[in-house]
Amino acid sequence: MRDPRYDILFQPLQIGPKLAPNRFYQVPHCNGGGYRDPSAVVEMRRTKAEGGWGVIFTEQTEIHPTSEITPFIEQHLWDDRDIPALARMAEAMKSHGGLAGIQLAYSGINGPNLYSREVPLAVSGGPILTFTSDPVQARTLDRADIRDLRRWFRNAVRRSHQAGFDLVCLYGAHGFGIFQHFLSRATNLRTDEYGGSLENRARFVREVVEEAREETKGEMAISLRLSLHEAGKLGFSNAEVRDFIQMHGDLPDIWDLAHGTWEQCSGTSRFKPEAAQEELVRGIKALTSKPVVGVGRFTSPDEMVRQIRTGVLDFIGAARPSIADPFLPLKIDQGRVEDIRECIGCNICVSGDMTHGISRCTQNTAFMEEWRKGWHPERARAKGRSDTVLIVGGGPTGLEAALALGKRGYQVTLAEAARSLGGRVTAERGLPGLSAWGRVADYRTGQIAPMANVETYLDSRLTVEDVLAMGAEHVAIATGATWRRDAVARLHLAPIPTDPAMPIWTPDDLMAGGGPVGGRVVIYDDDHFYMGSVLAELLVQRGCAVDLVCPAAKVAEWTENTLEQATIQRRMLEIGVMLHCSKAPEAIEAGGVTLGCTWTGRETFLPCDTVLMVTSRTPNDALYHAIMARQADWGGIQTVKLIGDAAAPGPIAWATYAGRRYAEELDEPDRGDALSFRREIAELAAI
């Protein structure tokens, strides 16, 4: 059933002593589970094994308590007690014939040790370089420390082998790993045999690789993960990376190459297209006889094939695409390319790790819920005792609910008031940089289309009487939310004085084609996500002079969690948007806005022609409350449920999750006060 064009993707390929069954390589990625949720992580990886990934890696696994990155919740391999949980993971990863890999990490100058309280150790001492500027400094490794560090890596390799892993990945990418710290002149200021020349800076890498092979008697494959380019005058540049690989072409069994920082490597689709790292990796294969794996948010099998046939890569590396669709390889193999659930590059998955919660995915609602809730990204449970469901609203929540209910076997009617499905994602996909958002609607409408038990009605704004007359046993109200036209959000809990002579716009107005063209516009952004900066870009394209006001100290503050805040702020400055951070409107007048400093209260006046409010959203729940007021007339209706943005507005991933949860819990018995998910509790140690 496979298209012959894609046969090359399924060729087995040797990685040192191990044979990978195909070229699909799930590179290491974090997930918010780590040591706290080991079974959840195990089942997430098992799902990828079932989906056909030939090589599957863990997340960053800390090898020693002298280097840990609390508050981030990563895996530990500190002593032998960590082996059983990782052994279960290795077994799951190999359960369908693939190879299991573990990424071993020592964070050095990036490890504040807030939990272990050990003194951090770095190639060259200095302030800890973390996301949160922890007020800690690291001590420079002396020769005895380096011998200890080599031993700790050797112990970690032994434990990895004992746990059943096939490969170990030595982490030296994104500025986080000790191997990059040794190789880079930015973090290696040493004057001994481990510093200075590239040959000296490579000494530690050579020692650890050689000792890893010796420890496992050559039975495990060794991967070296490096940044393709580290910016700055002293950074480990792409040219020096190539020199290093040319000097040590046969050192690891596979070269795993990723762009410099995590932000550069995993940029959102708004700023990074598919295969964005190609220029940095092209030509490196000619410098080594060992295979090369690289990433680029690959979702198109044609692009994957091109990467291999043109000699750029040997393996197709993927983190986010493997999250969005764990069954991506199997779907290509089975000739079901149209069924691929494509990554939209929103980085909501990354935000799970950054916020120290559990990761989630806009596209794959089952991600990290495989064990916690028993959800599967492809298989559906049989329906319950009921038969019919009416879903009002065809946005991301309604579409996900309709798809999941349809797969379970219910007769589903989906009524959408607009002339197209998709709701907010259909509106947002037309904004600058957000075209990939449309995949949320495209995938679900494409999957629903051939389902005989799901009927879709467009241009169908239902009234209470319509709903009561439909005769459905269950009704889900997924009617979305509307952006507010006032300043009420996080800072202002009540409306501010506003002169009606000032035109006020909302994101809904602009997405519908309205809003200002030309003139001076003040955007007030108390949303702190992507919408304010995206609309600033749209208004600049329309010829407007834009002032972006936000009460935070930087624009789009929450996008630190999606790795794009710095890129957004830079983009705003580059396109001429005037930024007014730590400011908020206190009053809106006919000729402008009175701003107050959020620290001092000092007021200034900002003249403008119009104001765009990007603040908060009001749930569209009127239909729900009207139906609830008519319970005496329900007849055969058993339940009415308010879901998604209509219940509580949130990001798109929250909306799709709400749709899946509704579908999964329909006809389930009332759990009372029981938890809605499984969790693990640490075992008490003997006193």
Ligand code: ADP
Given for the second form:
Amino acid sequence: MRDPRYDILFQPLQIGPKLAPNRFYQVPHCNGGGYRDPSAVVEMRRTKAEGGWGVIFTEQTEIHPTSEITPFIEQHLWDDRDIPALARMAEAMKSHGGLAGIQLAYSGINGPNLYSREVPLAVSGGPILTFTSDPVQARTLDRADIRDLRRWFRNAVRRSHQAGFDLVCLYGAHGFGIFQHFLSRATNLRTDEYGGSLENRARFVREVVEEAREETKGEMAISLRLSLHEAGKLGFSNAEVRDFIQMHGDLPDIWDLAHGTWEQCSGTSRFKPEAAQEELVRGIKALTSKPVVGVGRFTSPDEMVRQIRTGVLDFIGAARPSIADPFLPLKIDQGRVEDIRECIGCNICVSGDMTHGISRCTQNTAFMEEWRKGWHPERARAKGRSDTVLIVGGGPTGLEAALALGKRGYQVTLAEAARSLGGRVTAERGLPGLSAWGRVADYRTGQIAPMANVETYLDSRLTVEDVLAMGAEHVAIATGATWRRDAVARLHLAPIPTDPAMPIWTPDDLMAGGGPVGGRVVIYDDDHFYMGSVLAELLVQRGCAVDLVCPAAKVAEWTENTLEQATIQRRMLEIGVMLHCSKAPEAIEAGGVTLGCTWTGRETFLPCDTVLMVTSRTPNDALYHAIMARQADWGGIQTVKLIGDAAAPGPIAWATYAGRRYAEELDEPDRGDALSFRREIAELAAI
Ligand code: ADP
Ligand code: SF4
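Please give the corresponding structure for the form predicted in complex with adenosine-5'-diphosphate, as opposed to the form predicted on its own shown earlier.
Below, the chain from earlier opens the complete complex, with every other chain and molecule after it.
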């Protein structure tokens, strides 16, 4: 039964002509699939409907080929041929009583048009502002173009209506949408009636809203998604946002407010707590009679209630929390708060969009596999013909495998060498800024605890003999990986000359409480993800002077994909870490490290007391190979599989995925050379 404290979250609320059944509002979010994987996206959204979200949105939907953000894969609504896929999406979103929304985007100064090859059109022309500094400029919209653009929005609204959506969201947030470009003096340098005063800069959005209402005869609700604060002297500041809302309080049917850039709005838990944008949004509700929705990586129902009761928000906006747990609303409704699979704020989901792959989620292993593989965030398929499984290793891989196998109905034994479950996340959660990583272990440990068919043994480092003696039909080896002590990773494919007089540490040493305290430390980071900079912070806390060396031109280069790179680089500089980018150690000597420039090979000497290697990891696969060598003694063992980091080290999301995959595929018929997932192929046109 629902805790009455949370009743307010389930009060219906009107959004213009539409009634939202509750306050759970899945704001638009990308998924790396977009137009390329229509059915995968549809079924992903359907799980949100099933999980009780009152309002569910698409990702960015590009309304016209004169503005598209290739290589990013979003939705298209360019002509009527795009309607069927979106109609299927709207039907899925509404399948459990929620409202379906579509986000209409025209990217203006952000769209390089690499696919359509159209000349980009912007409020004020200039170089395209993208992540990749495309060498392309946009032309300034003239009055005729603005009339065209209004008509394109009208067409998109009509098609959205035809597709069955209840709401359209006009995208003007994150610096990505034309509505913000018009409103902001940073991107609107016009001197005509669309530029200058705030009233003039607001003209375009007023016209589009009016025309959208007219086009749908007031039948669709209109949301305006705006940035709460654009930085910079000319930016659309929080004060101006408030002026604008005060002047036009009744313009949209709902205000959807998101902090500044995408990086600011979707900060990782390392840098942003839950409800981080509260200061910027508080008080805005008083300026308008229309409801306000905002995000904040909300996973705690108490925090959600506080946001509503204290008048900060009317709707709880969520992208990542809805990805990590599509069933979050239903779990609160059913009094199952402890079953919520909380987002850990790692932005691996974002990286799927940034890398143009398909998104995945560390916590919800079914995300974007709902259609491709038939996985479900909550349900599991019934077990196959065998009964017993032994899992060796209780890290993210082993835990996810145990949970998914337990749900399928297998008799599972999970053996873990340490005194607690969690593997690498038990260690990593203790590092600066990474405490939320612990949710990976906490959720799974909490879920398997009451399962009568999952038995856990701690403090149990299994040997080959143990495994052979346990008599399980299937054995999964999820024994993780160990950080390397030599410099071998991406740049150096073989060890470099090393004087044994220099103490060398690894992340495992530091996470176990070892490593240097004080003194001068060189960190060599050829991993390029979070670990190098996190350990730099730890060492600064321990009183060390830190030099961070990396072969890339930027620190933690891959974190561009998790939207953290700039914040990490700034943090390193602010805490006094000396950065040596485009450099790598060529030799480790007794008193320091000889660095080579990765461009010129020119060498310099960097004195230090110790070296920390953040390079790559070696799979812990000895147990697996030992068991494979004893096949003659297997007895009733049918299969032995190596999974997760023990097979191929990767991010935590790769580990949970590997655990899920093992559990899903157990006892399934061998698919031979067939693909392990479904995909859609474009229909060939008649030539
Ligand atoms: P993954 O990310 O693939 O789950 P981790 O390194 O997080 O990998 O977890 C591996 C876990 O396996 C660790 O908790 C480790 O203690 C455990 N482990 C390693 N070898 C054995 C073993 N022989 N018996 C039981 N547990 C083991
Ligand atoms: Fe949250 Fe990470 Fe999942 Fe994204 S990938 S929803 S940030 S847990």
